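There is one chain below, alone, in structure tokens, taken in the form predicted on its own.
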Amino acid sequence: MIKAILIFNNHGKPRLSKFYEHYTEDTEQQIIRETFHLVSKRDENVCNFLEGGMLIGGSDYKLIYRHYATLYFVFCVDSSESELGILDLIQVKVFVETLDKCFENVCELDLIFHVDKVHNILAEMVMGGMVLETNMNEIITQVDAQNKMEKSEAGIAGAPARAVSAVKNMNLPEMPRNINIGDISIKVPNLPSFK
């Protein structure tokens, strides 16, 4: 089971993280800082599997990561995941993969200002643990359906100020004073002009 995901850059901002489990904000904060320490000082020629830190849940876990450019992406897991599926899992065809498909080539400030795109992309990917998508395709597939939602969603929230908008910029020489749609007419009051 997947117990976090982790994202930071060369300097340890976290730029992304993803608890599986309950902790508190200064633990989740230790875990972040601990991650870094371990998987900042390792050669970039060494393997990307190595034992948890001690609040992670020590030798029980493991930090599986892959540094590209200026970002880590950590994974922390325990014995029951494979280190070469969850690392095909950053790397090959999935998180990294769907993150540069979404983003035309995915950096730092994609993470910073689409946050809750990469965490849309990420529930696609992984939820409560356990992965539920492998295929870049289909979580892409999703993404889009998400996005298309709430850009419809956006169009109705915005309505009531297009339509004020709309009234401000009609330029009536007067404000009518009844309306008469169909067989239903209103009475309009009084009101203040607009501009």
Given for the second form:
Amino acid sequence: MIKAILIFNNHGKPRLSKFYEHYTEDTEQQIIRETFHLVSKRDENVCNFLEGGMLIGGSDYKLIYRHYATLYFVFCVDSSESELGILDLIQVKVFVETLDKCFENVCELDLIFHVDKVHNILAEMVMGGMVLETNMNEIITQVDAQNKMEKSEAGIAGAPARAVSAVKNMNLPEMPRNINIGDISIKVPNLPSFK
Amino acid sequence: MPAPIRLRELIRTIRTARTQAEEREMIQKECAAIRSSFREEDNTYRCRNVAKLLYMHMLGYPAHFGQLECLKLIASQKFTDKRIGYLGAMLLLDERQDVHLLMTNCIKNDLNHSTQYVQGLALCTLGCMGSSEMCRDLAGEVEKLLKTSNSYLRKKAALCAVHVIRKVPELMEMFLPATKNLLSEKNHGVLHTSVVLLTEMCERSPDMLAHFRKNEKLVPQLVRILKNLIMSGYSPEHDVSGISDPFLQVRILRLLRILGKSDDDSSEAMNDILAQVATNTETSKNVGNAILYETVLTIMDIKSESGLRVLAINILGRFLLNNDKNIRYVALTSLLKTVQTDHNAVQRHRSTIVDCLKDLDVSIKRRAMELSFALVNGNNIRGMMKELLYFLDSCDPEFKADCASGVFLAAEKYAPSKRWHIDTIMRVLTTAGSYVRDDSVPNLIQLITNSVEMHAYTVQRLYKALLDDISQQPLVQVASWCIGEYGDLLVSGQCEEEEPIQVTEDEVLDVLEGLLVSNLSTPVTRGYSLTAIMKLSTRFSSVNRIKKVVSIYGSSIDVELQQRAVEYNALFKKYDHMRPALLERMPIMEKTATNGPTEIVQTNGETEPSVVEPKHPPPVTQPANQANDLLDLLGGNDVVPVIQTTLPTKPASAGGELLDLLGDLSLSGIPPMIAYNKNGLKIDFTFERANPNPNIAVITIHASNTTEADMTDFVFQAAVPKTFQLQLLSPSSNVVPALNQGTVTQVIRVLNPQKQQLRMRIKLTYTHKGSPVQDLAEVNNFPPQSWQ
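What would the structure be for the form predicted in complex with the partner chain, given that what you showed me was the form predicted on its own?
Now the full complex is given, and it begins with the chain already shown.
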């Protein structure tokens, strides 16, 4: 079972925090700080597994993390999860690549400004601490459909967003570039015959 | 009221804050705005406000006032509202708030909604944070959804069911019928979650496990699915680096593991597919390794045939050579799990494991160290110990304590010779002396006393080590104890094993006094060295110097030192006649026997005085050196060496109290008997039966003396035939007073499981009128009731 999923940057500022077990707010913040402390001490070329800190349950729980550019993705799992499997989950096909597809070359700013969307994507992947879906395309389809539902309800405030997506989806036929009318000879009738 | 700002604006504003205080201020302002907006019951902007609130919650600011708003959002009709509302509920609410129960009705309605996404949201929230009451109410709905044909909902319902089962295990049976067709689904998402559900059910209840094995024929189904995954060609939607849906494969392997554990039929059905997976999976990428790892774990856990097991361990061996650290870590962890069962196979990879000790990665080093200790045996002890000692030298401080204790344990079990053992201990003490655990000091001392022929060698080496370095306390403590005991061997230069060094008595005393004054010594160490100096007074000839040292410390600030010094002073003055007896050599100590006492048990007779002052600390300073008060409480004697009992001894009248201490004993009306009566010494046996175990006979001996002179240094020993077991508790005292003025009592416990005739041979030693007396006798006249 996955106990928590945390994303924070190189300075320890949380970008996403989802806990699948109950902690008070203070404890949650402390856990984030402690995890950051443990993970940031690690060298670049050591293995990606760590024993969990005291707050999160000690040595029964493992921290599996990956460091991408400025962000740390940390999954805190217990012994029932396969460590290598979780690593794959974070990296290869699932979490990071899904984010990439949804946000088009995702970067830290995307995560900062669209926290709720990231939560929605995560909700399609991991539910109640267990892995729900691992097929990236499936996840993206679901998330897109839900986003569409949201947009359809948005009313006037959603107009700019709808306009953007409308333009993206517009099926414009090919614009003719050269309008060659050819030789137009306009026959003008003889005016004197008009009496 | 102007429209509240959007989430994006808020984030932008907060990011412009340059200090923590500025940020807090902005957030507080926004919180106030949100609160007033909530009070106005504004429907249009509620979801925007809650989104902002969730962001602030993530940064760590209190957001509890938004909980009710989340509920209102959930109850709204719009999808956007519901989405934010459920997200808020998952982040802000949990079982401890009473508010969460209000959600139950909303969730129930949403579970039956027409839109699948709304149903999905409800299932998600219920699966994340549903309390047991909610789960009980809504389990029926979840079960219905488990049977639907919509795969999107089915997979969510499966995971929600897992959560329900975790919260309310009694509801497991309810989901059983729905699981029948779960595995015939084509959709991999549903398959994946169904396998998770089945795994959870099997793990929770052995009945379910049995049911699944027999009735559902789960194993063949799973094998079939796994085979399809491996054999089917490239399928683009499930492919991850060339392997078809590795996540599903890993899950199925895990479920197979649970099904096959300790069950022969299932294990047999899986053997083929496991072999296939193990040989066909490509190992160049992480995904392949993940599957192989899971396969190896499964093979080790079920009752697989030996060929398969060897294959598994070889795969792990290959992992160890992999460049990727993650793989090596994982391999070491699984080897640790299997080393108990497949010891020989793992031994083959010993050299690779030992190489991992030199790895830079802390996690790998720790695993390698644990595994190395598990692999040590009689054959490889010398080589392994060399590597481990080298590791001890160079490793981080956090490892040193564990490594040192591991080395001690291994050395104790497999030491090829006593000299090697002592050398190893010396090496550990000198390199990692300050990290050694506290209880190893007494263990070491006991070990040293037991190797009698090595005393001279040991004390010489310890002395040399002391000359070099006095900062490591355990080393110093052991060394000063040994010098105190065997100082005469040191000075006489008797060592056979090594080149004997020339040491004079003064040099030895210099060293010990140096310990007393040094700032590096802890109070405990000082106690040790003072006692050592005192002991040397019987072994060395320069008593005056010792007397001077002892009297100086009579006014020391440290209470413990002062007390010792004062009492030792008293030994010089008033009790000088007792001094040689008190400070004699320690006998060989038996380890605290937890599995049955040996035939003859040596009592701690010779060196303990027969107490006149209850607070006199014995010339032994270990193992209770941290409990000097304990020494006082126990009245001084018989604290150490811990043989079988910690019963305090008191003067003769304590016989009755001893009986009380031994628990509920009923005097079973067995008549007492006279066991021995010669030369004025009479020994009576009285019997009780220990109630908790009727096979144990408890015999109390009473020794009395009819002559006019006391019998001092009285020691009673007993031996019984092999079918019995004997336990001798400590005597009440060592002096049998003259003219029947008192008796010495001692308790013997005899275990007689075969109810044979009790016979005993006793040996008595004592000093009478200045000359030692020894006698052997057989006691055969035990009354029949004592052994029936």
